[in-house]
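In structure tokens, one chain follows: the form predicted on its own.
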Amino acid sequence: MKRNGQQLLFPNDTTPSRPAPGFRESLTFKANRNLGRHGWLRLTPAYSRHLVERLIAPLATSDRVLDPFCGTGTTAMTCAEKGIPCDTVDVNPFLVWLANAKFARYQTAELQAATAFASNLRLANDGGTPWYPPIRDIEKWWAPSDLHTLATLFAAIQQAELSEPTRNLVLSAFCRVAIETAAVSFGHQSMSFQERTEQRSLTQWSSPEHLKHLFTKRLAEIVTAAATPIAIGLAKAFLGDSRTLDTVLDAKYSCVITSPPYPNRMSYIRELRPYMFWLGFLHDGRQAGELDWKAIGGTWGCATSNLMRWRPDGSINISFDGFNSMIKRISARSFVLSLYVHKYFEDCVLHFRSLSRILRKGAIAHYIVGNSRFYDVMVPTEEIYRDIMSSHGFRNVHVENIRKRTSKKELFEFVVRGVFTPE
């Protein structure tokens, strides 16, 4: 099916405001939950394997795909399952660890050792106080009794003699249990804390038997998924900044499939903090804020105060008609939000500058993005991406509306795609 002369990638959604039944969910993380390794750990804004499968359908095993915003590794995992090599990059070390754990090939002995750990696990309460991470307001995440039992489980993992691959499986299951026992809700596009009246009984998970049962169940699911082999070396995650990709990667890519953070002030570090503190990727709130400052669109903690001191780079041109007037209209309501939006798109320009150095001529890029609204000012992210891509060597850049998001009625998700044909 075509629209405006362009072949549609998602023809089932011919009227985005009224998508086909189940179509919207098939593009989100909800569709990943029962798909083996794809369902190991959720990230609220993640897209689905089904979406990536549509985008890589025309590719061959001689192609090489890049996802410069790794997330939970959906793009690279899906490519590897189809025999297509894919590299992915993220500024967050926890996401790089998680992705590489999902991409790994596990030996039978390593899987058996994980299962044996769960079978031999003892969570007896000896009356001591086990370590738990210095998360600010940690009682908002877990009730005291639940936290104590969870900390006892973590201590048992730390004390066990496990190989690195086995430990990665066990820690992945721990992360699943940690978020499932937390007083949080994922009913919105972002994570939110539950009200006390909405929370389950405070003693639901405080019983060591209950927690062990949940952990054993989640670990068994992860082990089962890990038992299905994946081709070694096809999927790799690298720690790096999407604005300096050419300093991290030395390959040339024929396709890009990615979903960068949206300009909506939703901090991914907020949702990832519990995993990162437990596993030692974070040690204090300042460190979390500094990491979020490195991420495009980050606003957690000191990232906001850093933003107040930031000023636009006059040498960076954002080639979208009306961009400056849009920033002025936002600034009339909130100066800090105007800085946020301006910096977000300056970072996007830096990203595409770097990207252009590692693409093959003729490479096809697919960017899944969402528009935003600040007060009464719409930010047409998809159109701004289209124009930035056009100014960085992409031709025939096309925008396709693929789904209505679950928040405000005017917010949609789009695929912006183009062919890299530099002069």
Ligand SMILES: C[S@@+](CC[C@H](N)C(=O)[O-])C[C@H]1O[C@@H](n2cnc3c(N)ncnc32)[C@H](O)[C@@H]1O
Given for the second form:
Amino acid sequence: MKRNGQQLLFPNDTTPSRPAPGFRESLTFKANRNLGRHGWLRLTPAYSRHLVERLIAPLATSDRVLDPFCGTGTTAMTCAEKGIPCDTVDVNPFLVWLANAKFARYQTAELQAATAFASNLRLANDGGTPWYPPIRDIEKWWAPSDLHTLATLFAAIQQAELSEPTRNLVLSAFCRVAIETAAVSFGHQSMSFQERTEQRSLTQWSSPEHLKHLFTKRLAEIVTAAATPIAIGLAKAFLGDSRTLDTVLDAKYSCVITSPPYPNRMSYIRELRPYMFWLGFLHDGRQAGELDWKAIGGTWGCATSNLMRWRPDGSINISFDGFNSMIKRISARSFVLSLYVHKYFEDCVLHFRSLSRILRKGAIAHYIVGNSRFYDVMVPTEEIYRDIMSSHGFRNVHVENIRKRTSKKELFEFVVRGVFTPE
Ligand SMILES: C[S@@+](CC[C@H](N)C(=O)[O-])C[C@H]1O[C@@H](n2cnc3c(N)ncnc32)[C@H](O)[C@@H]1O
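Since we've got the form predicted on its own here, give me the form predicted in complex with the named molecule too.
Next comes the full complex, and the chain you just saw is listed first.
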């Protein structure tokens, strides 16, 4: 099926507002939950293996894919499963750790050691001195009894003599248990706190036996997924900034498949901070804000006060007709939000400048992006990406609307696709 003379990537979707049954879910994290390593840990804005499989269908093993916004590593995992090399970059060290743990090949002895750790685990009374992470308002996350058991479990992991691969499996299971026992729910775009009652805690997890049972179950699932071999060395995650890619990567890529943050004020730190504090990637709230300031579109903690001091770089031109008037209209309602949107797209320009230095001629890029709205001002992210890509060496840049994102009728997700043919 073609629309606007272009081959559609998702032809089964009759229209984005009236898709075939199950189509929307097949594109999001929800579709990954029962797919072995893909389901290890959720990130609400992750996309699905299915979506990546569609995009890599025309590729060969001689291609080299790049995902400059790794998240949970869906692109690289899917490529590796098909024998296609893929490098991926993320600014968040926890996600880089998680992705590399998912991409690793595990020896039988390492898997057995993880299972033995769960079997020998004692959480009641003699479980050792609990270790509590320095999370602010930690009582919002866990009921006191659950927190005590989690802290005892974590201390047991710290004290155990485990090889690094085994420890990574055990820590991944710990993260699953920590989030499943937390008083949070995951809405469409992000996470929110639940009204927690001691009763919920008492009936669900509070006994150490319950929590141990849950941990053993999750670890068994992770060990089963880890036992399925994956080609070594095809998927690699690097800690880096997508605005300076050539400082961490030295290959040239024939394809980009990625989903950058959207300009919607969603903060990745917000959802990831419990794992990051437990596992030692964060030690205080200030670090969380500093990391979010490095992330494109971040707004957590000091990221917002830094934004107030940020001013546009006059030398960066955002080649979208109407960009300045859109910023002015947002500014009339909120100056800080106008800075937020302006900086977001300046960062996109810096990303594409950096990307253009590491692409092979003829490379195909697929960007999954979502539009947003501030007050009555629509931010047509997909069109702005199309124009920024066109001014950075991409030709035939095409936008395809793939799904409606929320109940708000105007919010959609798009694939913006172009061929890199610099002059
Ligand atoms: C929408 S998520 C990617 C989700 C991914 N496709 C998946 O399936 O899990 C965007 C990612 O971009 C990362 N990110 C934000 N700013 C970045 C930057 N400047 N450099 C590299 N990664 C960045 C965030 O940490 C986040 O993991």
